[in-house]
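The form predicted on its own is given below as one chain in structure tokens.
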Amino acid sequence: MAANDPNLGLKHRRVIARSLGVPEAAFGLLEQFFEPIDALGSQPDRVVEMLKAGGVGKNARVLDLGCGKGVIALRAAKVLRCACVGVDAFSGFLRTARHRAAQLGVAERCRFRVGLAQDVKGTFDAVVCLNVFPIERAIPLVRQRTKIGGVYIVDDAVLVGKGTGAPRAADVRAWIGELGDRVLRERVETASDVRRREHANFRAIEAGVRQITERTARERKLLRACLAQKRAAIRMLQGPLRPACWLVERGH
């Protein structure tokens, strides 16, 4: 389904826009807005290294929930020679993922399908779910789809200074332990980590927006709103909130 497909449910549109940090009204412009960047906020090399550290290798089955353009799945299939399934609610990104899988010669090891994370059935050797859900929702959803003894990777923003309204890294570790799972790795980004990555992404998107000239006044307004929302998110993640990521081994 294309971005402007009238059959795409409002629920799907809302989920997609929220996960990408843009106004829902700009849904029809998503492909153009994010065209300049591939990873959409994730760090594929680091995630693949974490998967490797968790024992993922040849013949392992990996599920990437909210896979976007499939960059993590493509990199994992290429480097680790594992079989990857990428699921995303936005078909526009999946068209890019399938095209690049063919270019990279990993189409036989990568399958991409449209859907919501909560609708995926079965279990996998490893599950990745990044930039999709708050941690309290991500952990139960992801571990349910991870084989016992397998690994999963989740992320969220955590408090590193004074404040309320978000968990601290210690809270997340405690929740994971209470489930009987074990944190293998934890990474909380510094303000400079966020600034270096997100500012580069923002500049690329901003340059892309400037090149989109054939737009109505309403579309130009929506694109500016998208940029403003992304700019605000970057500022927030350099303050008391920071992105954090966990590699977890699932227990019984």
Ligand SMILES: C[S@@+](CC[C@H](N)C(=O)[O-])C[C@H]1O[C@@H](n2cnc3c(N)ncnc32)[C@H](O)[C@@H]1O
Contents of the next structure:
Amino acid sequence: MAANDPNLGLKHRRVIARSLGVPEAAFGLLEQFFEPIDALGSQPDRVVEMLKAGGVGKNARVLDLGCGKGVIALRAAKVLRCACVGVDAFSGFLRTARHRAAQLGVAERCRFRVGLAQDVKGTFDAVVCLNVFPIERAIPLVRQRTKIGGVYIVDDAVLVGKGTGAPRAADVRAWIGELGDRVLRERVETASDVRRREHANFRAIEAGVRQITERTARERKLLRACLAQKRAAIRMLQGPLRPACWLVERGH
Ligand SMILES: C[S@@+](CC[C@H](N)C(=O)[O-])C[C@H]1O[C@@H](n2cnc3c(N)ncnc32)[C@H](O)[C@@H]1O
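Moving from the form predicted on its own, what structure would you give for the form predicted together with the named molecule?
Entire complex below, previous chain first.
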């Protein structure tokens, strides 16, 4: 398992900020900026439903790479009663994850570690990696940590209209097949799915930003830049791209 180094985030501020879709200069404001929302892109109910469909139950061990505030682990531990390990490079989010685990009464079944996804050792019955890496990076990483016959869940934005620069859902399915794994479920969101969820998240974040009153001019500028990047990403996800997610059974 990865080292539990609380300062790890500082060393990896660029990758963390990039995965969250905000400028690196805003690293010091991340906890405040994302304070109003717990799920940082994933949909815990859907993911837990997928884990259940993949056979995850009480005796399973589940790993969430880049777990953020731990929403998947917390929901899976509560609903499926499985044991979960969440790993994230940013200790600020893990503080929230541990606090929520205690509030929900699942602290016994959830462990949260500061670390890099690529440094995690061991294999698990199920591995989740959502909204962290592009799919071509996420798949090799998660399948390495998934037991043969276990399941993994990955996601990415796929191209639905004309254009290039991102894979199509069919490309991802073909790639998974070439690795010897089997897609059990695929979900490509509609533009209205994105609108409903992302707009609600955006409004919550925007309202939170308005409440951060003690700010310097530089911080105000950075928070505006974070909001602008988020707005642009939401626009992309209702245009040529759509969020998509796959439940996959690992072959040999
Ligand atoms: C957009 S958030 C997604 C969080 C969570 N998976 C979700 O969907 O709600 C991306 C998370 O990945 C973490 N992260 C980015 N690169 C990482 C890496 N190489 N190793 C571990 N965590 C990483 C960030 O700190 C951040 O919490």
